[in-house]
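Let's start with one chain on its own, the form predicted alone, as C-alpha cells.
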Amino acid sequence: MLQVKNLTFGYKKTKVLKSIDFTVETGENLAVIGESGSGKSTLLKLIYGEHDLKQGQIFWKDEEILGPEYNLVVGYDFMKYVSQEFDLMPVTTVAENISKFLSRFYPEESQRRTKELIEVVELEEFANTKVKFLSGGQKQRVAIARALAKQPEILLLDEPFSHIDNFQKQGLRRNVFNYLKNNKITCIVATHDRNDVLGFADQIMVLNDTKIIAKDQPQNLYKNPQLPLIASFFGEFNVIEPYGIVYAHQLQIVEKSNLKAIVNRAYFNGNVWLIEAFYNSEKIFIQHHTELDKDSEIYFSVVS
C-alpha cells in the first residue's frame, strides 16, 4: 500500500500542494487529474524521491519515500516512474534499451521478457531499430516497456500517451493497464486525457487549487460529479437550474416542453452532432442524432 501523509510541497515560497492525504493499495489504479499547473506531476516526482518534503510523509509498504537529503541516487529498486522526459538510449536499439534492465545471467529470459515487453507496447518491428531513429510516441512506448522490465511494485506514469498518434492509443492503453492489473503492479497515472481512465482507473483523485477535491470511482464522479470541473473532465457539460450540471447526451431535444432555446452552430461529431445553442441567453450543449438550422428554435428535456 501507499500512503501519502499530510503532504505540503511548494516551491520556494509557492505551496503547490497542501494537507495532500490519500492511499492507494496494492494493485490499485489511480487516476489523478486536474487543471495544468495542479501540481499532478509534481505529486509523483514527490512520490518517486525527486524532492526533498519539509511537511508531511510517503510510505510505501513499511519504507518511507525519502529526497536527495538521504539518497545520493533518486528512486527505489521497487518504484519505477516514466516521466514526459524518456532518458533512453538513443545509439541503442529498442530491444537493447529494455534488456539492459533485465539480467544477464539468464539471457532465455531476458530474451523472453523482452520480447514480451515490446508486444506489450507494439514495437515489434522496430525491435532491432535504434532509438534515435524513433518517433516521439515510439521512444514513449520504449520508455514504458523499459519500466516495465524490472518489474516493479509501483508504477508512476505522467502522462504516459501523450506523444502517440491517437489511433494507436485505445490498444496500447489496455495491452499496458491489462499488464498492470495481471501482474499486481500498483500504478499511479497523472494524465488531463479521460480514455486513460475511463475502463482502467479503480480511483480518480481530482486536484484543484493545492487540494484534492474529490477521490472517487470513475463511475460514481462521472454519474455525480458535483463541480463543473470534474464534469469538464468527462465532455460536453451544461449548468442548468433547477437540475444542476447535465452532460450534453442527457439533453434531449422533444416536440415541446418549458425549455427553450435557440440554435446557433452544430459541429459534426461522428455517430452525433453537438448542437450548441441559447437557453435564457446562456450557452448550452446537446447531442443530437441530426444537424440542426442556425437561428432555429427547439424545445429540450433533462433525462437521467
Ligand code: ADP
The other form holds:
Amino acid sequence: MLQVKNLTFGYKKTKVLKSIDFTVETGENLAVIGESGSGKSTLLKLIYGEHDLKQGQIFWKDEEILGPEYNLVVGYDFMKYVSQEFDLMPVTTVAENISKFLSRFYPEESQRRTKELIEVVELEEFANTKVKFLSGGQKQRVAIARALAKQPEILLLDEPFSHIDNFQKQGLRRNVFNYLKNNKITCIVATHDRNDVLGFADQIMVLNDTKIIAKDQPQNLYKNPQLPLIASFFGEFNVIEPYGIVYAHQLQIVEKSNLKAIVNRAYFNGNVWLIEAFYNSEKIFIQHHTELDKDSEIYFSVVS
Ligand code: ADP
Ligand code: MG
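What I would like now is the form predicted together with the named molecule, since the data block earlier showed the form predicted alone; can you produce it?
Up next: the whole complex, starting with the chain shown before.
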C-alpha cells in the first residue's frame, strides 16, 4: 500500500499542495485529475522522491520514500515514473531502450520480455528503429514499455497517452492498463483525459486549489459530481435549479413541459447532436438525436 500522510509542498513560498492525505492499495489504479497547474505532476514527483519534503511523509509498504537529501540517486527499484518529458536514449533502437534494463545474464528471457513489452505498446514494426526517428507518440510508448521492463511494483504515469493519436489511443490504453492489472502493478496516473480514467481507474482523486476535493470510484463521481469542476471532467453539463448539476444527456427534449428554451446552435457530435440553447437567457447544452434549427422553441425535461 502507498500512504501519503499530511503532505504539504511548494517549490517556493506559495504552496502547491497542502495537507494531502490518501492511500492507494496494492494493485489499485488511482487517477489523479485536476486543472492544469493543480499539482498533479508535482504530486507524482514527490511520490517518486524527486524533492525533499519539509512536511509530511510518503510510504510504500514499510519503506519511507526519501528525497535527494537522503538518496544519492533519485528513485527506487520498486517504482518507475514516466514523466511528461520522457527521456530515452535517442541513438539506440526501441528494443535496446527496453532491454537495457533487463539482465544480460539471461539473454533469452530478456529477449522474450522485450518482445512482450513491445507488443503491449504496439511497436512491433519499430523494434529495430532508432528512437530519434520516432514520433512523439511513439517515444511515449517506448517510455512506457521501458518503465515496465523491470516489473515495478508501482508505476507513476504522467499524462501517459497525451502524445498518442486518437487512432491508437484506446487500444493502447486497454493494453497498458490491462497489463498493469494482470501483473498487480499499482498505478497512479495523472491525466486530464476522461478516457484514461473511465473504465480503468479504481479510484479518482481530484486536486484543486492545493487540496483533494474529492476521492471516489469513477461511477460514484460521475453520477454525483458535487462540483461543476468535477462534472466538467466527464462531459458537457448544466447547472439548472432546482435540479443542480445535470449532464447534457440528462436533458431530454419533450413535446411540452414548463422548461422552455430557444435553440442557438447544433454541434454534430457523432452519434448525437449537442444542442446549444438559451434557457432563461442562460446557455444550456442538450443531447439530441437530430439537428435542430436556430431560434426554434423547444421544451425539455430533466431525467436522472
Ligand atoms: P499539473 O501537473 O497539475 O499541471 P504541476 O504540478 O506541473 O501541475 O504544477 C503545479 C504548480 O507548481 C504550478 O503553479 C507550476 O507553475 C508550479 N511548478 C511546477 N514545477 C515547478 C518548478 N520546477 N519550479 C517552480 N514551480 C513549479
Ligand atoms: Mg502535469
